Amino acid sequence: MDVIEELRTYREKDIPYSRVLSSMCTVPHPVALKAHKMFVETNLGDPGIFVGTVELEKKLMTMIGKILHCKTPAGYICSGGTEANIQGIRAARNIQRRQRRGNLNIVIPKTAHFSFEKIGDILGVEIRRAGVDGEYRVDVAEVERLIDDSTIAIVGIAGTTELGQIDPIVELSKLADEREVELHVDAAFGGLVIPFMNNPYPFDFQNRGVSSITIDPHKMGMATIPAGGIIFRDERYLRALEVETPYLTSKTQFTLTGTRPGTGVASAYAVLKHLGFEGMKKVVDSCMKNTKILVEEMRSLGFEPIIEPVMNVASFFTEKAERIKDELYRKKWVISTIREPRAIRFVIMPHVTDEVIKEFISDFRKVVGKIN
């Protein structure tokens, strides 16, 4: 058999996007295919070879500094959003250290991503967690009650992974400003969402206390993995990271992996480009109305969402959860289920269209008679 037809049949074993509602991730917009193939060979761990791609990746920050409300953007394109929250708080604890005592901690949302457990196993720090309100918001008032003087990061989410949830960062950043601790920002799916919907809530630079915010371009930027964003408010925070180089073509080095591929950095610049502002606000306005449509869709099959959507990430209450998940499965359809409270969990991607959700919810419905 030809390698190339063998790869083909691993391929066809993986299931499209047009069958999967629970990942963060899309295909890849046009434009980025071809900016990807472009830049397949660069390795923006030598900078001083791919010289122009380095280049590229500071135009990129820049426009996305642009989105989040900063002027002096730091930063770099990563491998996902938990490399990207590792740097945001080795950052933190790098700047903060020398102010603090005993053993050092950062307080999260009982909400946060499962790559702070990481980020507490590799740094050394202990994660001290904030239980959340009525509709799934960090409580500021806990967060508040957890600082102590060995705390050096707080964390806010903005696009909570099982709900889509918007914590309040503003008042995040008033008690990070008073208690002189870095704000890290976890946005790695709500930060190419929010700046796009109509009235959109300022998780962002704008607040003083924000230090750093995780943005994936992999995700709702529609570039090609891996493509995850990391962004400081100044170049600080990168000066804290870096350590020496001596054989390669650069002195220092501040990302946490050395070989860095450069087609993350030229697809998502060229999906940015390419799209413009307006071009991204029609993205996710498709996504909110689908999202829309398939609350409506559930609603008239009797499940209830957890919160109205904040964005098109959308959770409907079920004890039956997991045999639904387990079921739609055997039908070669993709959905996440949430532990507490029991739930199943939709991502409303650009892949998934007006037509997806209405095939999907006629099998769904077949699924729910079978249980029931």
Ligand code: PLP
Contents of the next structure:
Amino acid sequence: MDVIEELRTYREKDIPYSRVLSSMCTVPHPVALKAHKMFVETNLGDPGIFVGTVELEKKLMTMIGKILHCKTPAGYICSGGTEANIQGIRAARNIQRRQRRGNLNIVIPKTAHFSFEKIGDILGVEIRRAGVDGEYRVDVAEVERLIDDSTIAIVGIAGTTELGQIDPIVELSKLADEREVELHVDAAFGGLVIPFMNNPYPFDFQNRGVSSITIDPHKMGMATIPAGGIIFRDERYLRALEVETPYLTSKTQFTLTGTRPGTGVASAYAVLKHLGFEGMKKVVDSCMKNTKILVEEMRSLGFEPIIEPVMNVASFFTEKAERIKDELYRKKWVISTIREPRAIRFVIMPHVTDEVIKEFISDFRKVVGKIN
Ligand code: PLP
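Here we have the form predicted on its own; I need the corresponding form predicted in complex with the named molecule.
Below is the entire complex, every chain and molecule, led by the chain shown above.
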């Protein structure tokens, strides 16, 4: 068998996105694919060679900075939200550690993504978890109680993984300012959703206390994987991450990985430039419209959403979440469940069209009928 034939046999085993209602990734935009192919050889880990790609990344940072209300954005495109969160907290640690004592800690919402578990392990910082209110937004008073002399940063989430909820970043920013700690906002998902909504919640650098933001083009930015994003308020944070690079075309490096593809930069830039603000707004509008359709269908089947969806993530109470998920998987539908409360979860990405929802609901009805 020809090797390409062999590869095809493996690739055909993968489940197509049209059956996936659980992922925050999606089919790349056609312009992202074109851009990706043009940059497959590039390595941003050696910037003196890929001069044009470096310039493009700077332009992309300015573009994302505008979306996030920052005139001095400093950051880069990385492997994903996990790496972006690691770097956000690593920079906070390096900047704050001189004025802190004892075993350093960060305060995160208990709804935070599991990447923060890895951060605790890698950076050796204690992770303190604050509870949430009835709408699953972090309890700011509890965050305040958990801050002490060893706290380097607090974290807010703009688009929680499980419910798509936005934490009260405005209040967290005031708190960060008062207590002189860094505020990292994890907008891995919401960063390319909220700015394109009507009356967007101010989750970004317009809040004085926000130091860094995770914003992933490989989620709602429809870029090719890998394309995560970490953006800092200014260059000072990148300087805090630098190590010397004795044998490269650069003298220092602030990224976590060494060799780093330029494909994410090119594909993210291509989508944002090609679609523009209005084009992105149309994509988000359509995802929100489809979210409403899904919620209505689910309600008509007796499933209530845990919160009224804020963005294109919707989770529904059910004690039978695991069984429903497993039965649907047998029918080649992928949905997910959440940690607390017991619920099934959907992410209504651009590939989850009204037709996909119709087809899904028809199978969902059968599965629920069988289980009950
Ligand atoms: N942060 C949030 C809020 C997420 O939802 C996710 C992934 O879904 C991540 C971070 C991690 O992103 P990645 O899987 O790209 O590392």
